[in-house]
Structures are given as C-alpha cells and as structure tokens.
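Only one chain is given next, in structure tokens, and it is the form predicted alone.
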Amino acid sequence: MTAPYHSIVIGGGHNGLTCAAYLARAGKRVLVLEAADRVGGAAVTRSFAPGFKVSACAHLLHQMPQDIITDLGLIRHGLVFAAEAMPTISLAADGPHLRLPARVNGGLSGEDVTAYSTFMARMRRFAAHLRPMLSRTPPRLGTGTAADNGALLRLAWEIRSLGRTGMRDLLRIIGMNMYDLVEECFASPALRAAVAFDAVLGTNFGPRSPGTVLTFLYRLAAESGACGAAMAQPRGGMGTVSDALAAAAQAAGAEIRVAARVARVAVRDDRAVGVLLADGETIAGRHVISNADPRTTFLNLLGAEHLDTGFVRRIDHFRQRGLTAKVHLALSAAPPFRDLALAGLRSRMIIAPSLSYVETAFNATKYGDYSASPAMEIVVPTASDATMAPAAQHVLSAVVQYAPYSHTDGWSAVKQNFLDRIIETIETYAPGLRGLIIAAELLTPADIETEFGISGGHWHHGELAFDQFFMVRPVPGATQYESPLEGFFLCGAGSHPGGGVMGLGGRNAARQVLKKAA
C-alpha cells in the first residue's frame, strides 16, 4: 500500500480530534475515522427525550487547559460558556446547604471554614507541582537514556522544590485514603464528605481506599490550568467543545470521516501501515494513533497476535470496568430543590451528607448490586442554558456513584428499581421531583460501554490507581503512547494522563508521533 497520510486517528472523540489538530497545524496530512455518525466520544450533546438535549456522558468541562483553548482558537470556532466558576452545594436534606468555596454557613464553624482554607491551600500547593507532568511525555524505568533519566530528574525537581517540610508531607499523605485525611482536618461531616467525594467521583474507589488522595490530586492539578476557573458548563452541552475541537483540526487541514468504523490496524513486517474499515476499504498511514481504550485497541483492532503473551495479559489484568452511572431527567418545570432559587440551580450539586455514607454506597458494588441510597453529582443545564429544553422546562442531569458493570441479577432485571431509587435519593433533597418528570433515562456502566464504545464503560477508560498511573499507564510496553508495534500510537484516555476532558493525551501524543516521524 501507499501511505497517502502520515496519521490515521482512529476515533473522534475529544482526545483523537485534539492530537489531529496538533498534528495538522504541524503540516502533516491527518485522517480521523468515527464510528459513530458524529464526533465527540463520550463527549457529545444528544436528545433524550423530544424537544430535550443532554450532555450525554461528561457534563461539566473542568479540566481543559487554557492553552489548549487558545492555541486551536476554540472559542473562534464556536465554543461558549453558559456558566462558569460555578460553585458547589452539598444538599442538606434537612438546614441549611453547604455551599463550597466555604463560609460560615450550613452549620459550618468558623474552625473549619478556615480548616477549608488552609487545606485547600495546601492541595492546591500540591497539586500545582504535580501539574507539569499531565503535560509531558512520561520516562520510562530503567532504561538508562538521558531523554528517560532527565525526565525522571524533572519529576524529583518539581518534588523536591515544595522544601523539605512539603515534601515530607506530600510524600506522607499522597497514599493515604481521603477518608483519614479529611476526618484529620475537618470536623463538619458535610464539608469530609464533599471534599472526599471529589477524589471518588468517576474512580472505583470509596473514601476508605488507598490512593483517593492521590486521584483527588489528579483532579486538582488538571483543574489548576483549566479555562472558565475550572468548573464551566459550555452553551449546547459538552458536544461543542467536540464541534469546535472537530472545526479547529479541519481549519489546519485535518479530515474527519463520520460513520468510519475501523475493523482493523493493517500491520506489515511488523509495522502499522493502514487500517481496515468495516465496509472492507484499506487506508494507508505512515503512523495510526488510537484513541480507544486500551483493552478495545490491542485485543480488537490489532489482535493479540501481533504481540507478545507477556503484554496481552497485562492488557486483559488491566482495571477498566466501570462504576459509574448517568441519569438524565426531562422536567415540566424547573426541579424544586429545597431553599435553592434558579441562581442556586446554576451550581454544580452533590449528594454526599457524610464519609459512612458514599463508603456504604460504594460497599455495595463489592457483592455485585447497585448503591440504595446512592451519592452523585447533579447539574441543571437548562437554569444557564435554555437551549437544552423547551421553554420553561428544565433538564437535570446526575453523574451516580455506584453502580456495578454487572449485576448480579442482570441489568434488565433490576435497571428500573435502580432508575426509582436514584429519583428517590434526589427527591429527598427535592421534594415533588417525580411529579414533574416527562421522561427518564439511565446509563449503567454496560449503557456506556454500549453507546461510547469503551470496553467495561469506565469514564477514563482505565482506573486511576498507582500500578495504573504516569508512566506505567496503561501498562508497561504501552507507555509514552507508543505500542510495541512500531508505527502504532495510543491517544486515549487509557494513556498518561488519564480521564476527563482535557486533550491532554491528545496533545502529548500528537508530539511523541512528531518526535518519532522526525
């Protein structure tokens, strides 16, 4: 075959578009293939019910870095926010709501207010010497190359400059479960369990697992650099990021086919040359990048037996099943949530009253059954975003926490009982809710393995844990996004930095493959 592209981009989801963008703008010739009759992944705007539009999987946009913005001018290309720096509120099903950033509200003492402070301080002090390596090409072990040991210097510099008393206490706590931590700082139970349950939403984690401190972190250093002071809803649902991402590659020269499903990588002499499509076309491609998980990406598309036993059973050890659900409510008016008028329905929402209670929640998941009394994070886009509904009507949209990958009496036996109990939990906090639902719709981590194509339906394509995480991510053999097959690159969310909607591993990726082609 010839090799007509230098990059073939399998999947158009936010992390695929990105890498094309950098890879055109640096002049070369890009092709990106979507399965799907639309770009965006996992972050897409789609209807729901007639007449209402959702955010169909992420729904906040958080931690996409500035630059990325401003270098594929994002905002040009159609990217708007209906609301930004929103704040939190943990609902109180009964007193006063605590709302985050902390005041002297919500039963909150005056001590914990400035405990909040200080903390987040602290986190954020981290967090923000953490940062810099989300952006840059992990080293690899033991390699002995001076690209891989001045990699590893940096990393123990950016440590090592926090001074010896931070360090000590990075290095003390960035194992711990968040559970200790909090209960260490804090004594209002609603303040340990909002600030816990930032480092478990989307994981598989509870407070109570080691590590949480390490993905509360994460989160913290990705957000550190994010656009729309790090919590922002975009006009139209997160599906116009994926437009605008999907206009700024076009504008540099990128070509993106929709309804393009990759059967197959098209290996020869041991080297990547192309893909095959469903429809039996081939494709050259001097390089093809893959933005699918990892499980989908080696044993689907390339094929264990392009490699070698060792590295095919770290692929299927590999953590990606998910626990995560999402809910999505069509609404006759706007929900009644107790003491919150629209300006209170702009904020970002979380049912999370105490640590017993998103531990209990997630207890359930270890025998196989979904949470009763689930914790979960809940936007209104429509109080920013009229767009998204009829007039005066409302959509309400909930990221639930926890949900099992399978049940074990089968998802279609019990979807509906766990649909009543997440309309129950919110309820609580809203009383009338169900009186004004024109239509509901759940996705289990099964639904979103099924409609996003991501293998086990984890939300980052892989669990972020410390044998899973920089530069053992996704496995070793598979780090710096580069496979073991030569020509053959990962993209995704499953390579280093991980979830959410960033571009990062987009971006990083798109320079490995410069580097490498140079």
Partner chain sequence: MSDAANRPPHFKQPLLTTPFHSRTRACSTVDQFVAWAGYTTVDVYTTVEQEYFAIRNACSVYDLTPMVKYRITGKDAENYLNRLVTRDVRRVKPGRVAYSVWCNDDGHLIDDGTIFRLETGEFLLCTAARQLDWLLDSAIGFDVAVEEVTESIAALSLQGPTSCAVLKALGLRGVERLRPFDIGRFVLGGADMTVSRTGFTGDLGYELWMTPADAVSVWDRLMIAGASSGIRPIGSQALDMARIEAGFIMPNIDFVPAEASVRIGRGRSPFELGLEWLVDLKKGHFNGRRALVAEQKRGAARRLVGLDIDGNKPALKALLYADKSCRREIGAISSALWSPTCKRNIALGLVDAPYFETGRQVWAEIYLCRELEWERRVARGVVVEKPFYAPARRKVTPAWDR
Contents of the next structure:
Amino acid sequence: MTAPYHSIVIGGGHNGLTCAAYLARAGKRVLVLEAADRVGGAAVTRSFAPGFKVSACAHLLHQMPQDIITDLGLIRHGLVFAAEAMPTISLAADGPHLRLPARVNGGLSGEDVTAYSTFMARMRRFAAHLRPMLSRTPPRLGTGTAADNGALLRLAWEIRSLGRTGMRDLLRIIGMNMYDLVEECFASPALRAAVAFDAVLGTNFGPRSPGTVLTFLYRLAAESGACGAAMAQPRGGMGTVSDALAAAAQAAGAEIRVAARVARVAVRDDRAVGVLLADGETIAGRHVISNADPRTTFLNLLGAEHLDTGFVRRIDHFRQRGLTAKVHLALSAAPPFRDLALAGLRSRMIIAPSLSYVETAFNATKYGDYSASPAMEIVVPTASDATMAPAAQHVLSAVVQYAPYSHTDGWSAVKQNFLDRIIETIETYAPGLRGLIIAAELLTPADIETEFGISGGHWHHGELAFDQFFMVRPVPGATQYESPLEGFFLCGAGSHPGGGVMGLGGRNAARQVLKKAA
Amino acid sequence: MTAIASAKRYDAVVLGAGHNGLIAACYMARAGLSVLVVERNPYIGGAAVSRQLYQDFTYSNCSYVCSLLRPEIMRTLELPLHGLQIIPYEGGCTMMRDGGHLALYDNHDALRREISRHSKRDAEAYDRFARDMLRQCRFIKPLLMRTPPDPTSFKPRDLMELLYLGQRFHRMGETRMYETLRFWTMSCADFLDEYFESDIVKAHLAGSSIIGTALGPRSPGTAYVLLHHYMGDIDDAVGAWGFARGGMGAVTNALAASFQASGGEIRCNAGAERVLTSGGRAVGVALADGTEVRAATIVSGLDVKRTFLGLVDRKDLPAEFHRQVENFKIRGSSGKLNIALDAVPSFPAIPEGAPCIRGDLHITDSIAMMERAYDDWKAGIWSQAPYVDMLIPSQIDPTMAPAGKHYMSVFVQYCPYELASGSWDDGKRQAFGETVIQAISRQSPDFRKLILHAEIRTPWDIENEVGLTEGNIFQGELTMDQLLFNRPVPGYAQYRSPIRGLYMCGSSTHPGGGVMGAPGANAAREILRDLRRDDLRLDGLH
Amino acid sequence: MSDAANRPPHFKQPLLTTPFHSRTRACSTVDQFVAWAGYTTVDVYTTVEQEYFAIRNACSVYDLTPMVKYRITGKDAENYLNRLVTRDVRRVKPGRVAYSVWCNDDGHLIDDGTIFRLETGEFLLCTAARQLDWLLDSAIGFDVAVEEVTESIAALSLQGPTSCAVLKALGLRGVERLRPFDIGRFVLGGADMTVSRTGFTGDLGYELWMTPADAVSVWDRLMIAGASSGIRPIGSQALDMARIEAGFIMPNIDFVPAEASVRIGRGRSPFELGLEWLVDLKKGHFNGRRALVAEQKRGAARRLVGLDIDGNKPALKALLYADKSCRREIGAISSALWSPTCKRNIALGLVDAPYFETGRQVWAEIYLCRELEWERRVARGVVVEKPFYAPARRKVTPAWDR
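Given the form predicted alone, corresponding form predicted together with its partner chain:
Every component of the complex follows; first up is the chain already shown.
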C-alpha cells in the first residue's frame, strides 16, 4: 500500500474539484474519487439526443467568484464564455416582454423603472455587506473561542456598518417574503413577479413564503462578486467549468480518478483514515472530504454506527428534497418566441407573469403534484454557442418550478403529462414550438437523485431556508465543514454557503482542512 | 365644528378601552396620574367583550379563551378581587373525516394511550415535543414583559438589554442555541415533522400556529407560534387554557373596576377623532362628539395603522415612519361565528363521556387540509373547508347561557378581509356562515337544528365593530419582520412614537396579540419612566 | 385479549392493570397502589418492613410486568445495541443478560436497563421508562426492528435467599445451576417460562417471564410452592429499600433522564453516576462516546456516591456541605435509608469534586418533622464504597436451594 494521501475528496463535483485544487495548491497530496466516468457531478454537459448537448442541471454560471477563477486560472484551463452579462426577459403571452435591467418599455411606468433601480441598489448594498459571509467559515455559537467570537463580532459589525437606517431596513426585510416586499416597491405585476421569481428559483418556496427575501439576498450576494457580470454561459456548457476546475486541480498536482465509486469511509480509532472503494480497493488518507450531500455522506458513506443518535436524527431531519425540474428540448430550428429574434434568445428568459402565477405553481407541490402552469427559467444555449447542437438546430434548456420529489401518483405515471404541460406552457410564449421538437427530456428531482447521486435530488443538496442556513447548515455538529468524526470533512452544497455553481463551499472547506491539519 | 374644551385636564388619556388600553391606564392610575380612557363604542372591552346579542345568551364574541394574560398583571391589578375568575378546561379534540378522532388529555397515561391509537411512536415523541416547547417557553417567557432593545442604538439601556438577551441566549449552551434559532424560523409543518409521523397528531397541534395569521402551516416562521399554546399560565399550570367566567368581557370589566378603584375615569361613546399636537408634542385629543380633552400623555390602544394613519396629522410624522406604518402588515384572516344552541350538539366521532367535548374542538385532520384552507385565502375566498376552533364554554361556565342551553364560539380560519369578488355584503356573509355550519355539520348531524341564533362575523365586521384594522386579532401579523424590535416599526418598538407624548400600547407593539396584556403593561412602564414616575416600582414591572 | 376489549376507556381509567392484578389486588390489605409506567401496581401490601424482610430473609414476589420491554431483532441487532449502550454487547452471549446504561450525544444518561440476549439476533431490552422515540431514531441506518412488547410479557421478580428453593419446589429442575445473568427456559404445567437470574435487590433472585395468559396460574402455583419458604408479595416501597442497599440508581430519583430534562445542566454522565464500570470506551463508537472521552480528559466535576451518615435519621433530600457550619454547599442526597439489615444510615448523594473521594467527610443538613415541629440536624457523613449490602449468596452457583 502506498503512503496515505493528505486528503481524499469523495466526489468530483465543482466543490470537490475546487477543494482539491486549493489543497493541491497548498502543496498537499490530494486524490479526487468520482463515481461517474467523468468529473463534474451535476455541473456537466451531456448529450440528450444525437448531436444535442446541454448543461444537465444549472445552465448559467452567475455565482462563481472572480477570485476563484483567477486563483485557479480557469480561463487558462479552458473556461470560455459564450455569453456574458445576459439580460433577463420576462416573457409576456401578449404585449411587450419585460426586460431587466428595467427600462421604460414593456408597459413599465417611469416610476417602476426608478423604483426598480432604487430597489436593486438597496438590495445590492445589503448583498455587498452579506457577501463576505459566503467566503468565510460560519462561526459556532457558545464555544467561546477567539475565532468564533471574532467571526460573530465581525458579522455584527458588518450589519452595523450599514448605518442605523440601513440596519433597521435589513433586519426588517430579511424575515419577510418577497411577495410583500415587491408589493411595497413596484406597481407592475410583471416586474413584481420577475423580481420575486429570482428569490424562489431553486428553492422550496413560493413568493409568499417568509424567508424568500433571504434567498433573494443570498442569490444577489453570490452574484455580486461573480465572474461574467452575473449571468454567463460557458462555451460548451457547464461541463467546461468542471473540466477547467479538474485541469486546474491536476495542474496543481491533485490526482483525479473517475469511475471510482467510494463504498465506505474507512474509520480506525474514531477517525477517518481513508476510503474503501466499491470494487474492494482501500485507499488511505489522513483527511477524507465528502462532496456528497449530507444524507449520503453520513448515512451511506460513513454510517450511523459512527455517529450519535441525536446527530443522525438531525441529518434525517435535514430537508433535502428538490422541488426543481429540468427540461431539455432538441429543436430543428430556433424556438419561435414571440417578438424575439435570435439575438433576443441570447438572454435569460423567464416565465413568471405574475406573483399569483408563481404562487399557484407552488401550491400544487405542497400536495405532491406538479405545477399545472409552471414558472420557468429558459435559455437557448445554441443562440450563443453553436457547439451544443448540429448546425442550424437548437437546444432549449428550462429550469422548471415546481416539481415534487415524489408525486402522489408516482412519477412514472405522470411524467409524460408533466412534460406535455411544460411544453404547452412554453408554447404559449413560443407558438409553434411543438412542431420543432426532435427530442425532449424531463429530469424530475427523483431523476436528478438517480443520475447524480444527490439524495432527494435537490440542487442545493438541501433546502435553503433560515433553519438550514449559515451557522446551522447542514446541521449542528457538522458545521464549519467538519463532522463529529476526526479527519472527516464536508465540502458540498449541503454546507455553507450552499448550492449554485460557486465553488465557495470547496474553497472554504479546503481552508478549514488546512487549518485543522496544521 | 367648534371644539368644546373639556373642563377637566388629565395627566393621560388612553384611546380605546380594550384590555391593553385598560392595563396601561390601570398602571398609570396606580402611579398617581389622573387618567381618562375614551372608548368609541357604547361598551368597553375592545375585542375582549361579553355581549348579549340574543336572549339571555352571553357571547364572548371576539376573543374567546384566556391563557396568555400575564399572571403578574392579574396579581398587581388585583383582578380576582375585581371579579375575574379563570376556569381551566381540559384538552381538546380533532374529529377526523373518517369518523376517528384525536383528543388531548391532561393525564399523561391517558394522553399516551390516546395518541398510541394513531401512532405508538408519536405517543412517545409527544414527550420530546412537550419538552422542547417547555424549553423554549422558559427562554421566551421572561422576555414578554420587557421592552425590546433597539439593536441599532448605542444607548446604555439598549446595550444592557441586548447584553441581557445575549447572555440569556448564551446560557442555553451551543446545541439549544441552534435549536432555538431553528425553532424561531421554521414552518410549523416542518417542525412537527421532526417529531411526529401521524397526520392527525400534526394537524391537531398545528392549529395553534395558524390562528389569526395570514400564513399557512407550511409557511416558515409559524413554528414558534405553537408556543402560544404552551405559554398559558393559569395557576402556574403551564399549558393550561381557561375560560373567563362570564365570558371574555369579565377580563376587561375587572380591569375597568380596578382602574376605577384607582380613581380612573372611562368615557364610552367617545371615539377619538384626532390627536392634538403642538410643536411636535401631543397635547390632547379631539373626540367625535366635538369635545377636546387636554393631556400631556396620550396612549393609543388602537392598532398602529388606526393610530397614525387615522388620528394623527401626516405632517406631524416623519415621512419614513409614515411609510413604514403603511407597510405594516395587518391582514384580516379570521372570521367568527357565535352560536346560541338549544343543547350540546352530538359529535359521533367523540366517544361517550370523553372530557374533550368541553375543550377546543376541530375538524381539520391533516396539515394538507389546513394548508388548502390557506390557499383559498390567498386566492381571495374564504376557506371552503375551514379550520375551526370551536368551544362550548357554557358546559363549564353556567353564566354563559340559560339552563340547558349552550353557547358555542366558533373561530374560523381563513376568511379574507377583501374578497376576490369584491367587498362583503349580507349575502356573502350568510354564505360564509353557511360554509362553516356545513363543515361542522359533517361531524354533527344535529348541529344545524339546534341553532337558535348565529352571529356571523367576517374580518370586515370585526374591523367595523371593534376597530381592529382588517379585523386582525393580533393588530398586526406575527411574522419575523414584525416581532421584537421590528414591532410595529423599526426604531419605534419601545412604545414611543415620533410625536412626543404619544405612546402606543396595543397589540401592534411587542410582544403582540392574544389577551396577554404585556403590551399595555410594558407601555405603562415606559411612560412612567419618561414621567420620572418609575421610582414607584410597581409590582410586575421590571 | 378479551380483557383489553372490556376495560374502560383510557380517558376514564388511564392506568392499565397487569395480568396479576386479580391476585395482587386480593393480597393488598392497605389498599396502597402506585402508578408505574402506565400501570397501577402495589406500593405496599401490608407493611413495608415485613415486605422488606421477605427480600433479605425469605422470598419476595414483585410484579414486574410494567417494566417496559422492547424486542430488538434483525441482521444489525447486535450492532444497533452496541451503538446504543455503553457496554460491549458483542460480549453478551446468547442466553445471557447484561445490565447497561445508554446516553445521548452529550454522554448524559437516558436510562439504565437490562439487555437479554435471547438468540444471536434477538434481544429483549427492559427499561423503567418508555423510549420508543429514541430507540427508533437510533435505528436509522441499521437493519433492525424495534417493537414494544410490554403488554405481551408478564413478569415476576423472585428475590431473597429462598427464591431458588421456591423455584425448585415449583418444579423448575436445574434452576440452581443458573449463574448470575444467565437465562434459562423451563416448562411449567405445559406452559413455557423464561427465568433469568437477575434482580434489583443485590440478593439471590430470579425474574420470571411468561405470557399473560399463564400469569395467574404461575402466581397461584408459586404461592403454594413457596408457602413453606416464607414467600410474600412485596410492593414498590420495600423494593426501593433493597435497591438502595444494593447501591442501584433510579431514574427521576438519583438522576434526571437526559432526554426528558427541560432545564439546562441537568444531564448526568455515567462517570458522574459512578457507573464507569459499564462504559467500554474501547469497543468502538457508541452514543455519547466522544463526549465521554472528553469528560474523562477533563475529569469528573461531581459524582454520585454512597454515604454513611451519623445517627439513624434518613437524610432524605438533604443538602450536603463541606463544613459543619453549612457554608459551602457541595451536593445533595437523592436516596436515603436506615438500612434494617446493615444497621447503618445509608444514602446516595451527588457530591462535587473533590469531596466525592472515598473516606471524605461531608455534612448533611437534615430536617425532621416531629409532631409538626421541625428540627434541623447537621449530621456527619462519610463517603463509602457501594454496595452497602452484598451477601455472598447473590453470586454463588449452584444457588442456595434450601
């Protein structure tokens, strides 16, 4: 047996790769083990019909910090953007579409345009103050250590530094729902909905759910230092990002093995000492870092026998059922969105015509049904990137809100109906779409679970909500990227700051591992 | 109209003779101030009233149970001496659509065996649930009677109070601190999922988290409202709920008697029209009958919208404050039926002789059913299968109805203030009542024919009669953004307003609604502090 | 069971009766019953003292049915229990019983109880209080079934020097060969009966496990078989005296079960309760292990110890001090008794470091109510080893059978 690795990262998702890259850059001997036959986890580009490729889950890169891109030299390692600073178009069934950033068009009044920029400035200011939180290890309460106390004070200071008015404003709205907040600010139903939609995208909330201002600010905070001027589309899809991360990690000296499924974490004398692969191979490592979701990490990879009941109970209570589906359409021509030429398709389109539309879409999922009229984020990657489909043909990729993890009637019975409903809904805005469809694919949360090994199929590995956020993410006892077991760490989206292709979880975890190893 | 100046000057005038107004008035009168309480209606009580609207039946026609009223207030103001008697009732019950039921009993073994009928595991998880509720109660209870600190302030008092809260929180230890953070932000449904597997158990417990709120059991921030059910404080029996003997009016009547015994005056049929100011200071109040009463301290028991959008000149208020008051969420979400019955209706789901019939009765047997009731409200219609909190207090309190007859209070969640189809009218009110009666009739075949009289109250009616904006029983939603230092308006959570001498003491202020009295007592403490009368050290006021 | 169908509803009669109720009720002369784990059981039959001496002098019979019993089966049953409790369950062979405790994540005691290993993959866990919630949550990640079987097993505890003789007279051949913590299977009048050499008295004794349908006939046969050996039913009060002499702890008396406590800082670790002999830190992970390792490093801040107090007045609930002037409080007494057998005034008390060391002197502040006049006494106490009473016969095999 060879000498143990400094760190073994289980899972080659973007966070696992980022973590490995940073550890390798610190001169550590790192091994990444990926069960699939390519790296990327859910951030991959995959073929879904002959000649058609698409980003399997997230299809836009809008939260990866510029400094990670710079640190790791991702551009050098192949990351290219096919589109940057993509505008958002909220589709209207008739009448003009609403474009964001807002200008006087699409039926928006001058007041709303002003209100929008005032609102965004206000929110961006808060986001800027919250942003540093994302790159830090959240403090623990009650430990009394200088590090934790310092972090708490720093947090308090950041909020205080907003000034009295700003602080009061933040402390009020942070517990609110988006529905009320946008009603306070705008008159246009379409504008209200378009803004609120960003708060619920990828979450288990509707616009009326308290806590959605938090998810909105979280999203904005993550975007505020991001590359590609927020909305960007990597050429070749999200797989390019993962490939660049992998190349960066390898260039720094990390080893990556694909098709290497980890069966168990090896434990000796109450500490992690390596991993056992499904094929029986044992690999020794002084630190084991899991990129998998918390449930998989603790219940499958580590095993309850190494954990206390109270902790396992908390893991069991961690809510990690996805509510977001993904649809991919292979099209024989550009999708015929009304009033949008090919240039218009280079934007991020959303279907969220009104607050009640989105809220109604959410209602169904509370009772185990899919949204009859779902809200969506749509991109046409081929409008900016010809590598994704055969010449003159197109791909439509839609993030669909909402689809429950398990459907009351069983997904197998209703999946086709849901796909039909989604296509019908898009067709309202793109008449004639159906005739262009060569192939269609729907990934429900259950499919995402199966395909990417994310228990519950949640993109964020777990709901983003106050009670699963920051200091308590994923659960007390597994915060600060650590676990109850010595030498066993977390780096996935289940940890702070959560999902989205950000890489911060991986970078924060690497820092924590190095601190512990020191 | 020319103003007629009232001959007498007072130290303080309290607007509204609801329980909080009367409590603030009592404390001020006991401190030696001359205090006048003015009330718009011909009767006192606000939303804590007993009214005879049909023959010899007494209706607690707004609030209907008593548990939250702070014991230190009852004691200091000598309410028992002035006629207040609170009678505990045991348990409650949810009837199921399949004919089953779940009851809660005080006896631990009876309770365990009752819950085990639905889930053996839940029967034991209930102990963990009750333990965690008690843990949270122990943390929160002492905070009710304290003025929330302003976290943006550097004043020693605010800093000291923040420190006090921080220390209290810290003392819980790491694990419980996290549990507390989660508890205060979770949805009631998610929280209950961490304890129970049986839908009926969850549905029964969830009821107390949605009463009076424009949120559903799946809305984050509803878990902590479960505490309301556990904070009841009758004779130190934590969790006990009770009826005020003679209806909820007994609470305000006792307060009025206590107030008058301290030399206070109450004037009914005297609604406040306008708060008079001079040089940015409150100097009196103009009443609807044209009289003006002068006083340097004006205390409003009305909700914050009524007070500042209705009684105060807009130019007397900072624009930001005015906007914040406009943005304060007070939503009508509850209706009420008060029913005179010829006899106790039969409920086949409840076994013969079970004491739960004398407790709170419900017909919503799943979280989903409750959430759907909320979806209806969001769509601007009253719940088609409403959540009801039914009680028949006359089974315990003989003063509520003639012998052999009974009074039933039916609280209904959800009912919008403004319907999608437009405003309320008689026909819609009747249709709303019919929905409720039909829903109850599904569990009680003889219910309808026993009805002698029914008063149907929509949020619109409650607003018009009681004066609560949108008929909201808490004078403002109890959401995270409207609690503690945010209630009612950030920067004005210490009972003072931007106008010097004008105070707030209603449920729009910390700690909010329910017939608890803490806002009234806390406001009085702040007023007396400003008047440098806090050296009187009244019992129960820190 | 037809009995279950006929009994009054729980809201009218919350407590259940045990299958022995017709007999225990008939034996009760002073009508003193007590609720225990959802059952009504006899607190005192006749006089506590007479019942107590049946334990130490002859043969006592105690209705053990309310003891909460869980059947634990499945592929992972052994691993499951090994993670649950502090002892190494792998070392408990089929046909053996082990006394153990279990902790929460903080290493604080949830409960104590006995684990019966009936087969390789079948265990019976007997506890004083219900805890299905904890046991099921502990089963997450294990292939194991946990089922409460309290109502389907009736149980009697036979304790005292003639207990083996009574069982032999009953016809249980070879029962004397059971070693302490052995399980034996017997047939009595055509019915199966399981006998374990276990008990809560620190004396020679057995526990009999049977189906409820056989309960009454076993009771009747026992009374006949034991008539010449001084057999006598005893209530909870007499048993409590014996358990204090034996140095056994009781939940809610000597410690608050950690998962039931509301207040902060009420949890107690096995080290604090003097149960380190039950904690196997080397066996691999178990609930609370990491907290216990940390506590072991820190050293115990307090400890439940045996105390020998001057005088003959039981120091019930007395506060303990380091000095006779009662200025420095160092703990409190949780159980106390004038031991009729040892003729010592004994107690169990939680004492702060360093006063808990054996031989240290402490002072107990005892309040006595003598015909409504209260008298305060400060009595000297000495920390002593437990148990207070441990007759050799409790361990001898073959057991005394005379």
